[in-house]
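The chain that follows stands alone, in the form predicted on its own, written as structure tokens.
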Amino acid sequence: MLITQLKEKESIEALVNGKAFIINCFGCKEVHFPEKEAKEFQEELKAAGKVTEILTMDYICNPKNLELHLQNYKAEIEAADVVLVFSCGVGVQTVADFCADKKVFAACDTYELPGYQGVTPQLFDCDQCGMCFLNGTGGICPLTACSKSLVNGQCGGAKNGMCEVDPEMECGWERIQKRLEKLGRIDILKNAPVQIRDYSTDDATKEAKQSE
């Protein structure tokens, strides 16, 4: 189970350079999703002129379910300069895996809430962080696609693109720049600041939440 949280509203806004095609997914809305702030935010969006078309769906981690609804919106796709998700990290890697040419920005922060987890037909997996660190690596999550959840770049250890912890698995921070190189932004590794993983998110700010 999760929870998930908008970001600073300052730091969504920085995201849309241009227009953008929204994505919401009210899918574990049971559990906890801000629809009401969403959907404040995405109208004011809206109101100065930077939304080609906002789709609302229910579980965009189903792949076959989000390719069926994506179909129908190529044109308002291909008009936006970047995809905005509302969801938590796995709708957003998985939109960012089918949107592959586009920059895909996560709008949310996602929270672990304690119980059981629903099974979804799901390609990615999210730490359930609390500091989502997708808008940065191109919708690659490198806690859960590295073995070892580095989030300042790879170890050094992989061998022609594999993961030294696991041999079958391709190393995730390779994927992660040829996905920025794709969209020309692999500037923005060279650049970034050293990252620093704030575990109280995992801890004391997600009991802060879950008695509000």
Given for the second form:
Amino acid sequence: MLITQLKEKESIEALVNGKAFIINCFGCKEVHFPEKEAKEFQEELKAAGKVTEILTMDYICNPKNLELHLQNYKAEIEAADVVLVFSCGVGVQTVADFCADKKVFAACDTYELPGYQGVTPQLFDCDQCGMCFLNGTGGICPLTACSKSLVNGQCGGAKNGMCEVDPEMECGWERIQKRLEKLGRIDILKNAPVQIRDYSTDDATKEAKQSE
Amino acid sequence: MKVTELFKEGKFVVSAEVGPPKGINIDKMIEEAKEYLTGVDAINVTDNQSSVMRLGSLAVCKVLKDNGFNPIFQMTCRDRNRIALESDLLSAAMFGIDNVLSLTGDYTKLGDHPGAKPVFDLDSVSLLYTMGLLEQGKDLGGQDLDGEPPTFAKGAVVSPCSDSVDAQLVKMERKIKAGAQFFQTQAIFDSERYIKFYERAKEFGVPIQLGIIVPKNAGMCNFMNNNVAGISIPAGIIEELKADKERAKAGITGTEIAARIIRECKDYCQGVHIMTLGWESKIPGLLEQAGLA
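How about the form predicted in complex with its partner chain, since we already have the form predicted on its own?
Full assembly next; the chain just shown is listed first.
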């Protein structure tokens, strides 16, 4: 199904401005999760006093399951400046949707791993692009929320906030705009560097398959 | 000639748009251009507009240039990956076509090849960035170009009457940061709404050409209101077109309306861009009525 890999340590550290509430998802057996590296990194953050709590659970992509777990950690989430999620892109989006007034960041990139099946479909899609964009888009994936998978902002095709391709679908970039406005973070969109996708992610996939 | 030079000279830049035919005979198009478009500063050539397959934009730009016109090469990111886009930019520069308008492009499903693969490897922002890179003698793969690098007048579009105007302004800012030097807008029918947009957009300091369509009849307006993103035609204009069907059919009412919108917005833009939709013949009269001839 998919592989998650830790983003560059420095890039995650740059996101944790203040204290973080950390969520690990060890849900799917099919997922190749960088457990050891994640743990080491989280210990470092903890030692530096930058963690309110570390929650390790499974299937955070299931909104009901997530809610059930998170309600025991209201104070820890409240005390945190950011929520840092170690999971695939579906999990990050589920958390971002649930904590819509909180900065939610992905600590991992998600790569495709063909040949595995068997996870329940959930509310959100992850394109397994290997260069997770969620940290610059308020936790809404531009690849799956936008019909054209645009990574640099809205096209001219939205009508009444709906997509030109599918009038039943809300424009993904309109959703991103609203989410970031609500968070008071529209500047990250304005100041984002020009994004260009890298489609040459097959090496990571090969490596993970060989390690199985 | 680069339209950016004209803006620099303080000229009010007028451009019109032609759509290549679905076939290889362009004699009629060139004849019409010679008859009606000699008064404009530049001519946009659309790129498989609305995802309908047609003769190529670059080839038509070249023919227009050979006939003494100043073409603006419209490039969408729907049909080509980054290698093909970069290569076509070099081809354009080699032909001396130095005005390029960067667009993301309509989705494939909306056109006459709905099963085609939509590419969108780059988008309007990253294509502008790519032009800038080529100008520095580099390509997206990090390789050096041979010899003198190309230069472009880098254009982009914005939709001032979009109901997502905040998102449009953010995108506009990103386009400017990526290198956009001039803008053409979606067709404007609501001057007041456009001027409100301009009051916010002017701080960027990049020239904006007001998009104009000569409205043909009430049916066309209703269709555009319901189906075309970023178009908002006030009821008053539709009533005007309904009032005298013969005058509307002859294009008299539509030309009056378009000329009036240009006059109302003239102090709030640095040029106009006229999308003819087959009514090239109305352009000379429109420019005269708008005080631009």
